[in-house]
Amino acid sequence: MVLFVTGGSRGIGRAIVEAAVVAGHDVAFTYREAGAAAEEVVDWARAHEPDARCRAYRLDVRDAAEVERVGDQVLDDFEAVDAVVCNAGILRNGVAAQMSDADWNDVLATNLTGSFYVARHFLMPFLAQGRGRLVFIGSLAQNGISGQANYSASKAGLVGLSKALAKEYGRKGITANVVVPGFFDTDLTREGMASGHKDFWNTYCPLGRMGHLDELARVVLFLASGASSFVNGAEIPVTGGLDWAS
């Protein structure tokens, strides 16, 4: 299996890349600014699974033309892609009344529009090969979080996008699903999550802890694989139960 993962140089994306390599899959992943971190991932993959192909590509998913260029290069390098994981995302926190146009637009352009650009590019190759998996990395913020109107809107938008693609292309062998992570120890949560939110999570999560990235990566790999062939248009919570706890 060949996976294409956006934002694969750190955090959730890196965990997905590493889990895929260990499972024997080939991986193309992107980064925007963290070139050194991307090289570390490639070196890690080479050291742990010398036979696996793992390549990094610089990509700003906000740029449709760049998505087309990099996507074509990946298809040339790997000949085919079986699953696309749209993970690239940013935070720009602030209350709505004081949120700048730039902070709103940057988050929506990266998290939602960029995911659409990536999915759109690979739909035609998926149609040609008669199969494909689209996996979007969502967030509990899709239900709304104070101080994150832009991020919440972008993640809610991924749910609508995924369900629309699931309905449009399911009969063509292409599935689209959203993984909804809870609290995992990543750069985004360390830098963008208020301490009060972290305390609430650890207090009320039924499992009483944050998630481990390998637990999330395994769910993503399942959705990227043939084993998930009848899972389509779903939101898969990987939250330890906090989303339904009362």
Ligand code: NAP
The other form holds:
Amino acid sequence: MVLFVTGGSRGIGRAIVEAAVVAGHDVAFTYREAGAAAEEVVDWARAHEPDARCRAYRLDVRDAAEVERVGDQVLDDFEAVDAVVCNAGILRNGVAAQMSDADWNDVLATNLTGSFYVARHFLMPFLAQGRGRLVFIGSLAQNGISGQANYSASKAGLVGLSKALAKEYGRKGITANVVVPGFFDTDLTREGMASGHKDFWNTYCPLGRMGHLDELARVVLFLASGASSFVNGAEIPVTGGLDWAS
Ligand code: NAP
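Starting from the form predicted alone, produce the coordinates for the form predicted in complex with this ligand.
Following is the full complex, with the preceding chain placed first.
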């Protein structure tokens, strides 16, 4: 299987790339700025699975033309892509009354519109090959988290996007699903999550802990694979059982 993963240089995306490589898949992944981190991932893949093809591409998902260019390059390099994981995402926290246009627009452009650009690019090749998997990385914030109006709106939008694509393309062999992660230790949560939120998580999560990145990556790989053939338009929580956040 060939996977295309956005934001594979760090955190959850990196864990997905590494799990895919270990499982024997080929992976094209993107980064926006962290070229050195992306190189590290490629080196890691080469060291662990010398036969796997793993390549990094610089891409800002907010730029539709760049998505088209990089998407075409990936299809040239890998001939075909079986599954696309729209993972790239950012936080710009703040209360709504004081949220700047930039913080609103940047989060929506990256998390929602960028995911749409990427999914749209791969729909044509998926239609041509009669199959394809779209996996979107959502968040419990899709139900609303205080101080994250922009992020919450972007993640709720992803659910609508995924469900629409599930209905529009299901009959063509293309599925679309959202994975809803709980709390995972990455740069995003280290830098963007208040300590009160972390305490809340560890107190109220039925498993009493944050998730391990491989626990999330395994679910993503399932959804990217043929094994998930009748899962479509779903939201799959990987939250340890916590189904809300404040
Ligand atoms: P992270 O460690 O901050 O990594 C974010 C990744 O997205 C990086 O690879 C980054 O590239 C890339 N990226 C950011 N802006 C981009 C843009 N405009 N174009 C292309 N790539 C861009 O974050 P993470 O925690 O792994 O989060 C990954 C996804 O999971 C996000 O969608 C996030 O909302 C979601 N999520 C995370 C958690 C959690 O607990 N961590 C919980 C719920 C949902 P560079 O490395 O080049 O900057």
